[in-house]
Each structure stands twice: as C-alpha cells, then as structure tokens.
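The form predicted alone is given below as one chain in structure tokens.
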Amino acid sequence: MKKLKLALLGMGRMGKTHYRNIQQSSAGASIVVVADPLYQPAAGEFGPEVSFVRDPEEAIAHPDVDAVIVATPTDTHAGMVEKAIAHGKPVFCEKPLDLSLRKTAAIEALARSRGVKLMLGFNRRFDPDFIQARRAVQEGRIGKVHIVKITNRDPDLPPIPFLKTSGGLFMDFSIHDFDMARYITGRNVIEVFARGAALIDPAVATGANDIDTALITLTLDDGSWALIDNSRKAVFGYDQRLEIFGEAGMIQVDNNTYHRNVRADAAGIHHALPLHAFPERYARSYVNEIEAFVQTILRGEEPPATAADSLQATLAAVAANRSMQENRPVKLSEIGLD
C-alpha cells in the first residue's frame, strides 16, 4: 500500500499534535519534511527520515512531497495553501481559510479550477460521539429536526493580544459551531441573530475590541434551529455538548470526563469534572480527520470538510458580526464578499 509522503507547515500547538498523530497512528502517511521559520529543533527531534526547513514554500515544492498539512498563523493560511495549490499538491488547512470572505471565495474557486483537493480542520466532525449523533439524524431516528443546541465553552480566557490577531470570537471560537450546526443537520444557515459581550473581562473589548461570550440564533433553510452559546471561560472544564431536538425524539451528547465514576455520600451526587482542554477532547478526531484527508488523496475522494464548507461557515461569522452590530437578524444573502 502506498503511503503518502507530507509537508507539515508550522511546529506550534496544532503543527505538533499533527506531527505526533500522522507519525504515530497514521497507516497511510509520514511526514518527510517539516518547515517552520521560528522554530528550534531539539537535536535529533524529526529522526533521519524527516527534512527540517526555514521555508514553507521549500517544503511544499519538496519533490518527494504528495500533500500538504498548513498549521501556521491563521493570517498566512491563504497564502501557504494558494502556494501548495501552485505546485498542484492537495492541502490540508486548519479554519479558518482566512478572515477575508472574498479571499476564502477566491481559494475555493482556485483549488476548484485547478482540480486540487483541499480539506479545513472542521475537527468536530470527526469526533466519535458527533458522528454518531449526525447518523442517527441522517437514519431518520428522531424524525425531522426542530431546534439544535450547541455549547461551546473554553476552560480559560486567551491572552489579550492572541485575541487581537485572533479575527474575533464569531471567526475563532464559534466558526467551529456554524460548521457544525450544517454538518449535524445537512441544512444550510440562512440567517443569524447574534448578541455579544466582554462579560469575563472589560479588557476583551478595550483591549482587544472583542467579546469573550455569546448566544447566537441560526435560521436554518428548512425553517428549523440552531441555538448557540459561547463563552471563553468556564471554570469547571471544557464544555462541549450537543442536543439535538426532532419531532419523533431527542439526541444529548455530553461531555467527556476525566472519568465515568459517580459518587454518593452524605453531600451530594459527585461526578468528575469535564476535561480540560481541547487536545484532550478532541484527541481521536484530530487522529481521524488527518486519516480521513490521507485516505481521501489516496482513494481519489472529495474531503469530507471543503473549502465549500469554509465560505459557509465564514458567512456565518460575518453576519453574527453585522447581526451584533445591528442588533438584528441578518440574513446570509445580504453579505457580500468584500
């Protein structure tokens, strides 16, 4: 079986957590070069059989490279994956696309016009417990869905200046949730309501002209709904959870603990408390979204989350914006690519 050979772009938190999946519990693919201009190796950290390189654009024109993994900063996203596109190697490219909705458009078209897959790190898609919920969905079980809820909630608020360069909460934090609320439910959003603000700190928004919480309301094409909650700061854990509301039942999907124990004493019920952070939750869809781009490239497929998917869910983000500006509705039609 052939295994496909990849360019790994970015050695931070996410570079690194691909780095360490693709060599370990990949069967399909092995990184051969890494190119990171701020990083600094430990001696002997890649083995022989992985490069290591200044220049991303050297690694993606690496004659022996099939394919592309882009975890660099969000603002050099576009320009890593336009180069990848290039030299015609099929790319694989954490969310968002970029913060500009006419240049994610036009990546899209590009990748299309030149035949070369591209796939975004939409990870919830390949959690588990997601992808179970979404197939009792799609097998009828609850009959038609009514309303969706999604909670999104971190454990601790970023650093301030993280949340300067971060394209704000709708764009950073919630991109993930308009994503998900088409992909549970295989409806488009045609409208956002959107309320926002600095609750957890007032440097959020004089610091960094953000909001750290939010409830968002999603018009779906059918007329149903999704029901969005965000916060940057929950002090007990990680609170990612899912209810999904149909005319015939009713899908929950809890969160995941440190372990399934329940006590009982004289104080109360005790159960432990949610993990902590997202590489922990989602530690096996990271594992399986990198699978799914290699077997996709293999296999001759289309990505499972495209740059399709990208520009959706980047609309949503821009009309939460305007929504919360406005203080309205804001239907997806009215936003432009400018």
Given for the second form:
There are 4 protein chains.
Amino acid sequence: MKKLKLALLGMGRMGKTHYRNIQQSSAGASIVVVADPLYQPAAGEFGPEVSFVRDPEEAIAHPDVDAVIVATPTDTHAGMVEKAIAHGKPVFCEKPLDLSLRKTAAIEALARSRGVKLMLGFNRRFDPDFIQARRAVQEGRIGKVHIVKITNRDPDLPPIPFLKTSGGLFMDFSIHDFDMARYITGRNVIEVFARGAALIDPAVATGANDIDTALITLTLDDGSWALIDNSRKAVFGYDQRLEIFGEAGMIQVDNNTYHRNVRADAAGIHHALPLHAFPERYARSYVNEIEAFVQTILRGEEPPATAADSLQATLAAVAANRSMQENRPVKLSEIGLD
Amino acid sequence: MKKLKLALLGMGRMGKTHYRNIQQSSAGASIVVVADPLYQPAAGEFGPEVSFVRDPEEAIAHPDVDAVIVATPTDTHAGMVEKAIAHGKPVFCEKPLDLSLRKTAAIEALARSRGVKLMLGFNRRFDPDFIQARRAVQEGRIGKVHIVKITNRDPDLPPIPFLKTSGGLFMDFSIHDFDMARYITGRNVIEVFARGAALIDPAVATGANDIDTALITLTLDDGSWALIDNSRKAVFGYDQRLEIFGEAGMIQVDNNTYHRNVRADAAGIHHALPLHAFPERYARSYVNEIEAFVQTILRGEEPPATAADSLQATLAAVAANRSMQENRPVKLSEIGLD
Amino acid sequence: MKKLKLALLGMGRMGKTHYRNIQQSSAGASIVVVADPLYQPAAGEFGPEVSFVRDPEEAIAHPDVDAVIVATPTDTHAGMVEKAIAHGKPVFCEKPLDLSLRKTAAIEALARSRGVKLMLGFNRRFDPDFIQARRAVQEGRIGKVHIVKITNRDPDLPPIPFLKTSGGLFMDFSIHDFDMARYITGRNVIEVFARGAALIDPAVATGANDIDTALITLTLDDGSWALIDNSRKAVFGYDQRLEIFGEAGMIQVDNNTYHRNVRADAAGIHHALPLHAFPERYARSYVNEIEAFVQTILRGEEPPATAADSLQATLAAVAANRSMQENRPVKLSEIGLD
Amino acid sequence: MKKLKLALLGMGRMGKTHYRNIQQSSAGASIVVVADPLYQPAAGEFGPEVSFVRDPEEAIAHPDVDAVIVATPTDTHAGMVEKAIAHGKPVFCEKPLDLSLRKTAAIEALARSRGVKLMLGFNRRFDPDFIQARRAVQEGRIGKVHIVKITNRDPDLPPIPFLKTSGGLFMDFSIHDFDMARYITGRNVIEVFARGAALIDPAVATGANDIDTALITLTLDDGSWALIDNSRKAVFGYDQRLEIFGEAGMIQVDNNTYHRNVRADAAGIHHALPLHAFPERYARSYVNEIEAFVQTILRGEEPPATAADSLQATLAAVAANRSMQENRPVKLSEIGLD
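So the form predicted alone is up there; where is the form predicted together with a further copy of the same chain?
Below is the entire complex, every chain and molecule, led by the chain shown above.
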C-alpha cells in the first residue's frame, strides 16, 4: 500500500504530538520533512528518513511531500495553508484557521475553488466516546434530537498573557463546542444567545478583556437547541461531558477518569478524578484525527472536518461575541464578513 | 406538646396525599375538619375525630381549627387563602397561589400586612437530595456558585385539555425550577432569556397554544447564572436533576431510581429507570413539607416557602413568556403588575 | 374487608417497629392487644382500641386476637410460639426461633402437625431490591445460576456482652445470608465450608468466644455455589450487597445510600455513604414483611418465610460452626439434632 | 542512555504484542533478533536493524543480545529459559514457567544460583488500576486488609482441545488470581480450599477432564483471606474485578468498559460492556510489563515478578487441584515437588 509522505510544520506541543502519533501509529503515512524555524532537535530525534529544515515553504514544496500538517502558531496558519494550496497539496491545519472571519472565509473559498483538500483540527470529532454518541444519534436510538447540552470546562485558568492573544473565550475555547453541536446533530446553527463574565478572576476582564465563564444557547436549523456551558477552571479536572436528549431517549457522555477504582471509607465513597487536561483526555482523538486525514486523502475523499466546518464554528463565535455585547440573540445570517 | 389542629380543603390527589401524610406521620398536627363540596368519603375513611363538611369556609371558620391546608383546584386557591387570612389563620396553599401575577402580589401583600403566615407548596425544597445539595452550597463546599443547571422533564405529555388551563409551561411546570434556582443559590433572578417550542407534539401549540420543550437561562443578582431545560416527555421517566458548579467544585443531584440493581447481559449493563412520576419521586418531600409548615407555625416562625417566593417565581414565569414571545432577554424589573 | 386482629408481644426495638408499621401502614390488620411485662407506655401511646397487658399469654389467649406477633427477647421466642400454636393462632416470630437446632426442629414439627401457620422474620426477603433480584432470576434473565455472592457487613462491632449471648456470628448474623442464598436460588444448602476469625478485635475471641469476620462457601443442591463474606465492622456503613452470576448474565444489588448527590472537588468525586444500619436500610422490608404475614393469613396461604426455612438456615449455621472448628467442609446431612 | 538489546523468541500472539510494544513504546530497549522456527514474516515487517532467525538458541547466543524475551509455546518455556540462564542473559518469560511444579522450582533455583534475573509475565501486576489499588493498600488507606475478593471471568469458553493441554483451570487461569492475591496484600498463601465444576458445558469435564467454574478461598500468612471466583464464560465480557476490604475501608476495581456513554430509553439506563478480552483489557499492562523488565535490568534491580512468584502461584494451583479432588482445605506446606 502506498504511504502518504507528509511535511510537518511546527514542533511545538501539537507538532510533537502529531510527529509521535504519525511515526508510531499511522498505518498510511510517514513524515519525510519537519520544518520549524526555531526548534532545536535532539541528536537522533528524527529518524534517518526524516529531513529537518528551517523554512516551512521549503518543506511544503519538497518534491517527496504529498501532504502538509500545519502545527505552527495560530497567526501563521492562514499563510501556511495558502502556500500548501498553492502547491496543490492536501493540508491538515490545527484550529483555528484564522481569528478573522474574513480570512477564514477566504481560505475556505480558495481551497474549494482549487479543489485542494483542507482538514481542520477539530479533534473532538475523533474521540471514541463522542463518535459512539453521534453514531447512536444517527442510528435513531433516541429519535429526533431536542436538546444537546455540552459542558466544556478547563481545569486551570490560562495565563493572562495567553488570553490576551487567544481571540477570546468564544473563539479559542467554545469553538470546539460550536463544532460539537453541529457534529452531533448534523444541523447548522442559526442563532446564538450568549452570556459571559469573568467569574473566576476579575483580571481576565481587566487584564485580557476576556471572560472566563459562559452560558450559550444555540438554535439549530431544525428548531432544536444546544446549550453550552464553559468555565476556564474546574478544580476537579477537565470537564468534558455531553447530554443529548431526544424524543425516544437520552445519551450521556461522561468524563474519562484516571482509573476505575472506588474507595470507601468513613468519609464517603470516592471515585477517580477526570483526566486533568486535553493531552491525556484527547490522546486517542489526536491519533484518530491524523489517521482520518491520511485515509481520506489516500482515498480521495472529503476530510471529516473541513474549512467549511471551521467557518460555521467561527461564525457562531462571532455571533456569540456580538450577542454577549448587545445582550440579545444574534442570527448567524446577521454576521457579515467585515 | 400542643398539636396543631388543621382544616384540609380539597380531597383531590394532593388533598389525599396531605391527609395521609398528616394523619400518619405528622408529629405536631392532626386534621380536625375536611371540606370538599363534591367528595364522597368511604365509610370510616375519616376517623371519628375528623369532621367532614361541604363548605370550605365552614371548615376555615371552625373554632377548633388553628390552621388551614388549601388543596382545592388552582382557580380557587386565592379565594381560600383570602378567607383564611381574614380569619387570621395560618395557611398552607398548593402552588400556584394564582395564575395572575397581580392577584399573587395582592395576596402576598395582604398576608404580610395582616401578619398571617402563608406557606406555598414548593415541595421540592423539602426533598432530601435537594436539601443536601443546598446545605453543601451553604457550607461552602463548592465555593461561590457560578452556574446552576436544572433539568426538569416530565415522563408523559399531559392531555391537551389540561394544558389549555394550566397557565402554560413556564407558569405550570418551570415555576418549580425558577424557585429551585433561588432556593439553591439564595439569590434572586433579575433577567430571563427563554426559548420554547412544541417539539414533542405540534398539537401542544395548535391545540393549547402552549409549548412542550424549553431552554431558559436566568441571570441572578450576584452575576451568576442558572440554566433550566424542560421537556414534557422523557421516555425514560421523570428526569429531575441538578448540577451546581462553583469555584471550588461541583454538586450533582442524580435521579432517584426504582432500585439499585444492575443487570449485565450480552447486550449491555442495565440500570433501573428513574421513578416515573412526581407522587413517587417526591413522596418524602410532601411529608417533610407539611411537617415544616406545622413546625414553623407551632414555633411562630416564618414558613420556609412563602408567598414572596411564589411571587418571585411567578415574575420569572411572566418574564420567560415575554422573553420567548419577543425573543430577547427580559428583566424582572420590566414586569409590571398588569 | 375483614381486618386481622393482632396481639403484639414485646415492645422492644422490633416490637415498636412492628407496632408503628401495622398501625400506620397495614391494609389488612390492626393491633388489639400489646403485651410486655416491663414496658412503660407513655400516656396515649396506644389508641383507645388497643389493650395493654403485662402477661403475653393473656394476650395470646384474648378472644379478639386472630394472630400473634412475637417480638420478645430471643430466649423466649420458642415458648411464645408454642403457646400461640396451642391456641391454634397463626404466629409471626422474629428470627431465630431458637438458638437450639433441636428446639427449632421441634417447633417446626409442632406447627406443621397442628396445621398452624408460623412465619419467621427473615425481613430481607421483603426488601424491594432483593425481591427484584430474585424475580429477575426466576424470570430467567440470567439463565441458570452458577454463583451467588452475598456481602453482609455491619457498620460497628456490637458490645462484647451482646456477642456473648448472641449465639455466635453464624447463628446471629450469617443466618440472614444462609436464608438469602436459598431465597435467591430456590435451592437448598447441602454443604458448608467456613472460615472465621476475630480480625477486628481480639476481644471478640477472648471475651466472647466468637468471631467477627467470616468467609463461607455453600454448595447448593443443584451443584451451584454461594459465597458469603461477613464482617462486624465496615467503617463506611452497613454493607449489604448481592451478586448473582449465571450462564446468561449477572445481577448485582448495590447498597442503598443516604442520597443521590455527587460532589466533585480537587480531591476526588464523592458519593454518599450506604445507609448506616438495619433500621434505615430495611425500613421498607419490615413494612412489607408484616403485611405479607397479614395477607397470607387472611388468604389462608402458607407464609413466605416459614419455620422450615428457619430450620434450614439454622442447620447451615450449625454446619458452619462445625466446619470452622474442624477446618473441613461439612454436609448438612451430617448434622443431627443433638 | 544505553538501550537494552533484546532477542524475542516466538512470534505468536504474545510475541507480536511484545514486538509492537517494544519497538513503538519502549524507552530503554529495542529488539535486535527475532527467532521463530515457523513464522513467515511479511516483507519489511521487521526493520533493517532486526535480524530474523529460525533457531531460538542462535538468537539467545547472538553477541549483540543483552536479554531475552520468551514468548514461545508453553511447553518450550523451560528449555528457553534454561538456555538464557546458561548464557547468563536476563530473561523475561511468559507465564507459566512450566506446568510441572518440580520443573518450575528447579528453574527458579537455577536462576537464583546463577544470579540471572528471571521475570515472569504476570501482566496484571502492571495494569494501572491494580497498581493504583495496591498503592492505596500500601499507603494504608484501608488499614489492615481482611478480605480480598478477586473476580476473574473469561468471556468465552475456550475450545476443548485447548483446555486439554492447558494444565487445567487452576494452573492456566486462576494462577493469575493466586498471584494477584499475593501482589495486592504482600502476603503468602498458606492454605487453599477450592471447589470446581463444569457448570457451563459438561464437555469440559467429559472432553478435557477440566472444570469451567471455580470458587476458591485462600488463607494468607497473616490470617487474612482471599476469595477467587472464576468462570470461563461471562456473556457480558471479560469480568476483571477486585474488592479489598480492610479495617478502615474498601477499595474496588471495576471493569474497564468500551466507552463512558450512558443511554436512557424506555427500557432502562444502559451502560457499556466491559472490554471483551485480554488483549484489549490488558493492552496497557503489556506495555508497562516489558518496560518494567527493561528498566529493572538496566538498573540491575530484581524484576517485579519473579520465578519465586511463579513458584508460589504454581504451588497454590497444585494445592487447589488437590483440595478440589479431596474436598478439604490443603496447606501449601503439604505440597511436595513430585
């Protein structure tokens, strides 16, 4: 079987994760070039079959490279993707494509017009529990869906400097949930009502002009609803749950925890905490995600998380921001590209 | 110890429940008069110490009667309570006091000005699990509360004729949840955003001008939020859950189920269904509620669910209706009495 | 409907429990005489329709009395039951009938020969969760049963003086489990292998010549097995669980707990403790048990927990004692009546 | 850091598992020679740095090889281990070392006298949940241990021909549980009482002279007990649970399941099945196990599962067989080497 030869751009946290996952687990691909302007590889860190270069464009253009993985800093995503498209090479890009809606839309249109496959890193779509939940919905196990409730809470407030450049809670964090609502239901969001506040730390507002807690309701295009609640700090760990309620039943996705042991003592019955952060909780989803990219490219299919999906999630984030500022429900159709 | 002598008005479902609970379980009260214009008692149904009369006013006025329990049809509540107040007798009234906000406010004011104790039947305040949750909040176990999520779903859609006279989902059903948000947090609601639709059966809209499914967000007066999701039909049973998320942790109240048995077979691991309806689920709360009325009256204290609480919940219901109709968040301060 | 008129002998803890349950909840019976040589009733404690006497025999013989409830101290059970049999009156007796196997057998034979109904207080047979488990077995939900595992642990070690007169762990405590194995499977025990020790407190051995911890395996007459583990002290509460494993699945009965709330904090996910002691855990079973006695007597049926059941459980307890002393499996057929 | 160079003997199911785990995950080792007399490698299946040979002895003797992994058929284990010892190379061997107690003891003594490290494949010692349980015991979280209950049930009855050569249930299957009792408590087994039968399929007895269901009690050298229940067929999946009860609490290890989703419908609340078989359930333990071997060899330490452990588990299996045959408890001290 032909193996897809990949260029990996960026050796930050996600770049390293993709490197390890592809080299260890991918049945259909291997990395042939790694590019990072700053990274200092350890001796022997990359196998003899992997070139390391400084210039990402060199990696994209490399004649052996069939497809590109973009794991560079967010503000360079758009440029990297544009270059890959220019070379006609399929590209996987970490989310978000861009913090600007206009740019996101432009790249989505570009990839479409050029017929270049572009996949976005909505990794939660590849988590086994969420896959299982979506399949049950699609199989009609709970009939028509009425309400999806998505809980997404981080274990720790990120540093204020990070928040300043993150694009804000809705764009940086809730965007996964906007996508999840669409992924689970197969419906588009048409209206958003969002409340947000800095309940955890006032410095989030004063220092980063951001919020740390949010409650968002979405109206979907079949008249059903989704509810998202977000917090930047759940002291008990990374709180990643889902509840899908329909006419014939309910599906709940509970947290994944450190172990299955239960301890009983005079004070209570104690269960394990949820996995504390995303690299643990979504370890499997990152493996599956890259393999899904590789397999769909090899088969010439549309990737399972596209720039169009990214655009829809970004639209919802923009609408959420406007809803919060104006304290009113905002339709996605109101959102223009400037 | 002196026993409180009670008149019980109404021998419908709730009247019978109160009769049984008081006669069997109350440590501080006994019923001396039962009044119902239509009820046909069985021979020996009431003990020799209980008089049965047709006219509720006769029961209220009876010289042996210290306090009154109103369990008559909703549209007679206000009149019964006014009569009890006129006789200066403490009164327990099933919710709602009245479907009209104006009337509710008027009676609340009347009871207050006359110094007559008036308790409303917000029975869920007396459920052991919710009591336990509230106590944990008050003890600071989860620190400052950020979000309360209340799930309240009926097992079966009521008949359309019932819905026609019910006052609508927010007034008839969600009102428990408006009260629960206040009970758990100790805060008042200041703003409501509500979405509602007939997702279960279009006849709810066409036949009763009502909704069967709702998603409501509340802003509380300390800047925290509550989220209510309602459905008239959860096929798996009466879905009564609570999740309270705060800066130092989370409390969840899960459904009470028929039994604790788990069955494993080749198809899965099967747990028991939730108790199917309110008489089972809240059996204990009805016992506790009446005893709380009796004990606070005996001690001369304020009852733990007052007409003022009822007024606040009713205001939220009115605001929810307006919010849904006008598709915008509505402040309780906007709501006038007409 | 005719009501069964009962004499209640003994106003200790169980006597009071039966009094309250019958007077408040029984659909088919009422107590007309209470007898206790020592009890000092409070003024008005018994209603006007209840006579209080000192002499149990007077109560048994009372012409209004249809049936007798024996809740006197254990060493008087046999005598009371014999008198009730002599008067031809159906009798309910708290377990054990007698600490002596010979006496137990004699009374069982006497009741049988006289055709007098005799029910024993194996209250766990009337617990809703165990009833549910047994029904599932009978319905074939898990096919043929291979192994029943019974966990029975007390929350606190009883005082040494109590243990001295208790008859020993197997007779006083495990006897419920011997009966449970038979109740769940519908099979008889044919062989017992028991290990026992004073692991909690050596004073149990030195001061009461008893054990506080036991591990017992039973062979049933269809070749299946039961496993019992007992402890006098589970610090987390009254541990009452059951696991039934069969060719087509498994049924587990979990502990009943104080509430359904779950609290998550930085230290873990905390669930409620099991109900701490038998009056709480088996409150419902005591109500059901007495009503089962009343209803079977009214219908002229055999009671659902007979002296023959008591004899079988007592035989298993005797075999367990011998097994532990001789460190070998002991067949019930080895046990003679002296 | 020096890497340990390994010879892998045998490319059956476990050989392949070890190959993949070492090559993909081991931080401290790599395989340099694979030996299997019959295996047909796919083109490129082994990397260029791996030699493939037919003769295991050639692999053991290979000058590059630092240590040996034995994953050949059970009846060749002893011979392979003896050769590795003869070459003075540390060796990891799948359990059992040998079906014969005498041989097991001889090899244990040989490795000891030659000072060659010999690790046995008791993989469950390396499962994260069991590690966590043992750590909690060692930290004193539940005080002194009184009873360990081990449930070990296979999902499907193996074929009768396999059972014929397996050594019997106690030696082939329960041996994991004998080791687990020692692992969790840190105590030795001194006495065994075992019951066994062919409850699932009489052909197990008639065709393989084996049993498919067992109930075993162990007395440990501190007077505490362990209870093992085994079945060859749990229709709901691979049932691997543990309960450790002590003076200050209880630890339970529950099954690992396919997902964390819960589905509620009108028929019940449905949870996921346990992982169906050992390669899934113990995937992580196999990775950890080999890495533990590698790291202890690199550090010159004693491996965490030794031939002495294997000998103790084998002794318990022999005692269990004798106990079942003679229907009496058997002390390990009774077991001689012939």
